[in-house]
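Shown next as structure tokens: one chain only, the form predicted on its own.
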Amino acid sequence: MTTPAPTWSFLGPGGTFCESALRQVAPRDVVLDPCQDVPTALDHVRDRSAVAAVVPIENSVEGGVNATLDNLVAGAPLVIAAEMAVPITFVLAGRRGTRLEDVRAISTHPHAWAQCRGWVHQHLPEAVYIEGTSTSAPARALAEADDAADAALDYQAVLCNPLAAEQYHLNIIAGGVADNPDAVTRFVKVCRPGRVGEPTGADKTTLLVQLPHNRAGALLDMLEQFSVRGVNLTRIESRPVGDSLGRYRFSIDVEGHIREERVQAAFIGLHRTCPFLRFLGSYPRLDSLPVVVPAGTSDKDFVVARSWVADVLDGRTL
């Protein structure tokens, strides 16, 4: 009996930058499961209808992707297994015959709009923005409306990548519309928890931490858990907890692997002092450069408290 091909979910529809990222890491025979939004793609992994999901997590211009960061903390535990980067190129596309002067409203994903709004302001200062769930979904809707008798859409053009414009047979009205030609989006492969793999020597670990409420110096205490052990932070972003004003969680990327003693010591210190801590995976870094660890920064006093970290390593507790 032939084993069915694995299913991978992603932020769809087809033609998104997310699909391009997926193609970097997915098997050739993978079954694609394009989803309307990030929570749906991740939930398909949770309910086992997909073995993995590829979703955006960070953009070099706009920062963290809140839909991904918030879902990873709100839902059942998932872990990041890999990261991919995709250079971002945008075009303004529309139906056949649409000219630049015909465009009164534009639809795209919020991050795409943020990366092109300077160009839009210069060339289409009166154009209205209509939010889309991805860069490709508005393009597909525009193409389908083009084939319908009544093409009743609120926008005349979309900001998408050239692949989506080609896939949905839209005409490119203007190319190179991104304000920053060097923009890159980081995507992650997300899976269900399991035994943590071995370090490569050039790894990254992602975690979510919530600080104690109304305790002076709580942020400094959290950061010291990393600094005294020589663990370098490559990203830190605050996200509101949501139950009241002034309460935040922090989404953090650090250099190193959870199987390394110094990273384990930092996690143990955080677990002892913070009300919420979630491990979101250790995985190879994109740059593959080895981590240089300063001498004498691993706190031996914390290493003896290994029971919680051992559970994380075996996939029993997140």
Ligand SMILES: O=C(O)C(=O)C[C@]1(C(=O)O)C=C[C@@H](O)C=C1
Second form
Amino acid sequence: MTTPAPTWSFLGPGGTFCESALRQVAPRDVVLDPCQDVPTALDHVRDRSAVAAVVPIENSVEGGVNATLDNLVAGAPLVIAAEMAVPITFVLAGRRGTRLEDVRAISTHPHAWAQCRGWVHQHLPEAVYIEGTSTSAPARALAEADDAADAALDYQAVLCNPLAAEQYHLNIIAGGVADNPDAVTRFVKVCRPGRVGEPTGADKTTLLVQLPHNRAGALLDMLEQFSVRGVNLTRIESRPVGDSLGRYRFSIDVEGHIREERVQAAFIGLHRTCPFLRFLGSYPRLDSLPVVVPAGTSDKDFVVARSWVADVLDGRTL
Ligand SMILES: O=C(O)C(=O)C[C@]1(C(=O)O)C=C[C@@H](O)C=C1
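Same protein, different condition: the form predicted on its own was shown, now please give the form predicted in complex with the ligand.
Time for the whole complex; same chain goes first.
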């Protein structure tokens, strides 16, 4: 009996940067499940119609991707299993015959627009922006618009992945469009939670934590849970809880794996002192750089210290 090919959801349609990220890690026989937005892609993992989703989480120009950060806190728990980075450059593409001077309106994903605003301002200062659900959705719509419907489309060009321009047979009006040529977006592969795997020595852990309300020093106390255990933070972002002003959750990446003692100890401290804590996965870090474990915080240090306590309790140590 052959096992069916796994289905992976992602922000579609085909040709998004998200699909480029998925291709880095998905098995060859993957069944693609392109979704119209990030929450739908994540819900397909929750309802078991997909085994994994690939979604953007952090953009080097725009920062955290709120659609992903907010969904990971809201629905049934999911965990990050891998991270991928995709260098981002755009092309300005249109239907055959469209010239730069014909472009009065451009559609793309808001993050893409944020990364190309300067270029557009310089080359098409009059062009207006039409929001798209992804970089490739307006590309596909432009390609599918027949001449009769063309008048109904309110844009003449899109900013998209060069792969999308190719896939939808659009003409490239301008290539290498980007205000920052080194822009990178970090994507994550997200799965349903299961038994946590083993550490590789070069891991990252993602979590969400909410501070106790209205308490002086609450943020400092939370950060100390990491610093006293030698756990280094690589990202921290605040997101409003949503129910009233002034209440925030923090989305945090730390170096290390939840199977490591010092990371576990930090989680235990947070669990004792914060009203909300969600573990969002321990996974190999992209750059494979081994995590530096400060003196006194290695697993061995914890084991030795615990056995000293056991000796005290048993009356073996004075
Ligand atoms: O629309 C796409 O192609 C996506 O993969 C989404 C996304 C994002 O959310 O940031 C990813 C990379 C680019 O920065 C622009 C858009």
